[in-house]
Amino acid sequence: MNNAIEVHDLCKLYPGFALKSISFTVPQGQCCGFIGRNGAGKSTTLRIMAGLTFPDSGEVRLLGKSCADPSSREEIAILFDQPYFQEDWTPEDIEKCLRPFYPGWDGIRYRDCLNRFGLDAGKKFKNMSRGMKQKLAMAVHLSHPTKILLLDEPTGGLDPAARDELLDIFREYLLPEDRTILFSTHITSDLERIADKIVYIHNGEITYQGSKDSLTSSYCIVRGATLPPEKREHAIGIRQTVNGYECLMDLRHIGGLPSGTVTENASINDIIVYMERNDKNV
C-alpha cells in the first residue's frame, strides 16, 4: 500500500516548544487520527503540511511530492476549526471566487452538496452557524478533485447532531479508495467511529503510530484495593481512590494481579488521559 502522507524527521523550534524530529506515515485510503493534548504539536505539524509554516528541518511528502512544491497543493484540501471566507459572501459568491482556481471544479456537484447539506446558496457566511460553515467548507472540497483532506479540530464546538452529519460527510469523502484523511481532534469518540490509524504526539514527539484497534487492544484500565510493589512500575497514570487505586496498564503486565482486581477495556480517550496524568506524576 502506498503512503499518501510521509513525515520525515520534522523539526520546528519555538520559544518553549519544539517538534522533535517527528516521523510518521499515513497509507493511501485511510483515515488517521492525530491525537495529543493542546500544545503537543498537532496544529504546528498540520500547518507545515498545509504550507502555512516552514519547518526548521525535515520533510513532508504528500502524494509523493514535497509539501514545499506548489503543485502538491492541487490535490490537498484543508479544513481547520474555523473556515475562512469573506463574511459577506454567500455560497454563490464563494463559487464565483474559487472556480477559476480549480480547473476541475464541478458546479453541479457543488450545488448538489449545498442542497444535501441544507445550505441556502444566498445566505451570507457571517449568518451561518458553525456547523453550517463547516459543511459549506466540505461542499467546496467535495466539488473539486482532491486526494488528501487535512482536518484540524473540525468538529470542536459542534452539537452532537452536527458532528454526526460532518462525520458522515468525511466518510463520503473516503469512498474513493485513493482518498486519505489526517484528522486532528480532542473528541476521541469521533476517531473511534472513523479512524483506521492513530498517531499520538506528546510534547513534540511521536509516542505511538499504528492501527486504532492495536492501540485500544494493548491497554486496559485496572482498579483494585492494593497494587503490588512489583506492578507499580507498569502502572500508567496511577491515581489513589477511596477504594484503592486505578491506572492504565499494558495487557502484557496484568498477570499476577491480586484477586478482586477489576480490569476493563480502555478507549482512546482513556489512554490519552492516563498517559498525560502519568507525565504529570513523573
Second form
Amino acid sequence: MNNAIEVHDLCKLYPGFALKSISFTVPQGQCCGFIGRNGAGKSTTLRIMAGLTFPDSGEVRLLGKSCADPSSREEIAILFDQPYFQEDWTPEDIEKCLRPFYPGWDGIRYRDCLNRFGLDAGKKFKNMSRGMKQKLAMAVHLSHPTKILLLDEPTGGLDPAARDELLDIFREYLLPEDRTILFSTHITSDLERIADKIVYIHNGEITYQGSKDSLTSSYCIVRGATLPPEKREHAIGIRQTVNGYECLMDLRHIGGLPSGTVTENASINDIIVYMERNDKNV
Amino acid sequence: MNINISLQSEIPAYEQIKMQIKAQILSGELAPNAPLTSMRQLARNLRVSIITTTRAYGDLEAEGLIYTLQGRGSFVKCDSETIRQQYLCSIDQSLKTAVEKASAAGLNLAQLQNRLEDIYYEQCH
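Next, report the structure of the form predicted together with the partner chain; the form predicted alone has already been given.
Next comes the full complex, and the chain you just saw is listed first.
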C-alpha cells in the first residue's frame, strides 16, 4: 500500500520545546488519529505539513511530493481549529471568492452540502456558531477534489451533537478510496470509531504508531488489593489508595496476578491518561 | 443488506459483520452476484473504522464467499448451498469433539442425545 503521508526525521527547535526527529507514515485511504497532550508537538507537525512552519531538518512528503513544494498543496484540505474566512462573508461570497482558485470546484455539490448540513447560504460567517463554521469549512473541502485532509482539534468546543455531525462529515470525506485523514485531537473518544491507525506523540517524540486495534488490545486496566512486588515494574501509571491500586498493564504481563484482581479493556483515553501519569511519577 | 452490530459485544465488529453477511447469503436474501454495500460506505453507515469492514470483506473473500472487482465493488460469489455445506462441516466437527468428550466422561449415546436435546430446546425455544 502507498503512503499518503510520510514524515522523516522531522526536527524543530523552539525555546522550551523540541520536535525530536519524529518519523511516521499514514497509508493512503486510512484515517489516522494523532494524539498527545497539549504542547506535545501535534500542531507543530501539522503546521509544517501545511507549509506554515519550516522544519529545522527532516522532511514531510504528501502524496509523494515534499510539502515545501507549493504544488503539493492543491490536493491538501486543512481544517485547523477554526476556518479563516472574512467575517462579513456569506457562504455565497465564499464560493465566489474560492471558485477561481480551485479548478475542480463543484458548485452543485457545494449547494448540496450547504443544504444537507443545514447552512444558510446568505448568513454571515461572523453570525455562525462554531459548529456551523466547521461544517462550512467541510462543505468547501467536499466541493473540490483533494486527497488529504489535515485536521487539528476540529471538534474542540463543540457540543456532543455538533461533534457527531462533524465526525459523520469526515466519514463522508473518506468515501472515495484514495482519501486520507490525519486527525489530531485530545478528545480521543472521537477516534474510537473512525481511526484505523494511531500515532501517539509525547514530549516531541513518537511513543506509539500502529493500528488502533492493536493499541487498545495490547493493554488492560488492572485493579486489586495489593500489587505483587514482582509486577511493580510492569504497572503503568499506578494509583495507590488505602482501598487498593489501579494501573495500566501490558496484556503480556497480567498472568499470575492474585485472584480477586479485576482486569478490563482499556480505551485510547485510558491508555493516554495512565501513560502520562506514569511519566509524572517517574 | 441489513447489518446491525453491537459495540458492547464480546464478538469483534468485523466478526459480527461477517456472520451477518453469511447468514444473509444462507437465507437467500443475498443471491449470487448481488452487490454488497461498498466497504467505505458500510464503515460510514455502521460508524466503524475502514479497517474493520476491510477485514470482514477480506475474510469473506478468502473463504470464497464474495469477490471484489477493482473499482466496481464487492459481490456475492457463492449460493446458499455452499454456506450450508460449510455449516454442515463445522457441525460435524463440533459433534465429533462432543462425542470424544462424552466417551472420555463415560456418557453413552442416549445420555449424550438427552443433553443435546436439552441444549437444542434451550437455544431454539
